[in-house]
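In the block that follows, a single chain appears as C-alpha cells, in the form predicted on its own.
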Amino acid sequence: MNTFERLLKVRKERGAGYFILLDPDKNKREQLPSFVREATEAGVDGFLVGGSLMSTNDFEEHLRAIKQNTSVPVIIFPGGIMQVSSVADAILFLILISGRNPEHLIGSQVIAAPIIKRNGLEAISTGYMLIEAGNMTSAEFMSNTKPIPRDKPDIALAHALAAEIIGMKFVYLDAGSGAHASVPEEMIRAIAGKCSLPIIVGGGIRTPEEARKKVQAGASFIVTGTVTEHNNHHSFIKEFAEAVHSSAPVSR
C-alpha cells in the first residue's frame, strides 16, 4: 500500500485525516522526537514537512528525526525544488493552480520531476490553491500570486474542476502560513458537492471547533502548523485530532 492509499484508507475509516506541518526553520530539530512520538500517540494521521524559505541547512535531518519516531506518513510540502528527499514516503507535487506565475504552474515541477523520479519517492499529484486570508501570507508573497478571493467559491470551485479533469489527486485550499482567517466553509461546501477530490485544507485553523466545522463542510483532511507551533501539548494536539475523526462530513 503506497502512501495515497494509506491516506484514502484513513480518510474512509475515521471520516477525515489530521495533518501537521512542520517547518524545519520553525521547529528546532533535538525537539521533534519527542514531539513527534507525543502527536502521533494523540492521533495524528500524517506530518507534512516543509517551508517558505528553507534557511536551515538540515531538511533531510528534520525528516529522519521525524520518520524515527512515528509510524504515520511523513509527506513533504516543499515550498522549492530544494526540499526533495528519499527520506520521506512521498511528496505532495504542487501545482499552484489558484495562481498565474507559469514558474509555479510547470517551470519548478519540470526541473523537481528528474530528482523526485531518480530518488523512488512517491508524488502525489495536488492542486494549490491559495485563498484570500485578510493579510499577506509568506505563500502569497514568495509565489509572487493573488490568492482567490475568499467570498468567490465558484472560482475555487471551477479550479478544483480543473485540478479533478487534469487527473490531479487532491486539492489544497491554503490561507497560508500565519492567515488571519481560515478558509471559508461556504468555499469548501461548494468543491466538496461537486468535486470528487479529498479536500485539504490548512492555514488559520486554531481551535478544534473551527476544524470540525470544516470537516462538516467538506474537507477530507485538516492541517494546522503555526497554532501548534505554540501549543504543542499533548491534550491539545488530541482535542484537534478528535474533532477532526468524530465530524461527520456533509458530503464528499
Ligand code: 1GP
Given for the second form:
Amino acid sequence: MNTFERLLKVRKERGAGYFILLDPDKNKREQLPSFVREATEAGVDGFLVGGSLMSTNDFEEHLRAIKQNTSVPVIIFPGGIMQVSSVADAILFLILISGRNPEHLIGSQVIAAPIIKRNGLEAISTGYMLIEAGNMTSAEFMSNTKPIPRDKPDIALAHALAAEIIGMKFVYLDAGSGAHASVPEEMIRAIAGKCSLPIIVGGGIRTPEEARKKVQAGASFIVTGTVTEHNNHHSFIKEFAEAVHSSAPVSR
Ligand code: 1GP
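What I would like now is the form predicted in complex with ligand 1GP, since the data block earlier showed the form predicted on its own; can you produce it?
Let us now look at the entire complex, which starts with that chain.
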C-alpha cells in the first residue's frame, strides 16, 4: 500500500486524519525523537515536514530523526525545490493553484520532477490554495501570490473543481503558518459539498474545538504546526487527535 492509499484508509476508518507539521527551522533535532514518539502514541496520522524557508542544512537528518521514531507516514510539505528527499515516505507535489505566479504553477515542479523520479519518491499531486489569514503569512510573502479572500467560498470552490478535473489527488486549504484567522468553515463546506477530492486544512488552528469544526464542515485532514510547537504535551496532542477522529459526518 502506498502512502496515498494509507491516507485514504485513515480517512475511511477514522473519518478524518490529523497531521502535525514539523518545520526543521523551528524544531530542534535533538527534541524530535521523543516528541515524534509521543505524538504517534497520542494518535497522529502523519507528519508533514517542510517550511517556507530552510536555513538549516540538515533537512535529511530531520527526516531521519522523524522516520526512525514513528510508524505513521512522513510526508514532505515542500516550501521549495531544495526540500526533496527519498528518506520521506512521500512528498506533497504542491501546485499553488490560488496564485498566478508561473514559478509555483509549473516552474518549480519541472525542476523537481526529475529529482523526485530519480529518487523513486512517491509524489501526491496537491492543489494548494492560500486563503486570506488576516495577516501577511510567510507563505503569502514568499510565494508572491495573493490569497483567496476569506469571504469568497465560490472562488475557492472553482479552484478546487479545477484541481479535481485536472486530476490532482488532494486540495490543501492553507491560511498559512501562524495565521491570525484559520480557513472559514463556510469555505470548507462549499468545497466539500461539490468537490470529491479529500480536503486538507491548516493554518492558524489553535484548539481541538476549532479542528472539530473544520472536520464537521468537511475537512478530511487537519494540520497544526505552531500550536503543537508550543504545547507539545502528549495530552494536548491526544485531545486534538480525538477531536479530529470523532467529528467526521456519519455519511462520509
Ligand atoms: C501551515 O497548515 C500549516 O502550512 C500549519 O499552520 O503553523 O498555523 O498551525 P500553523
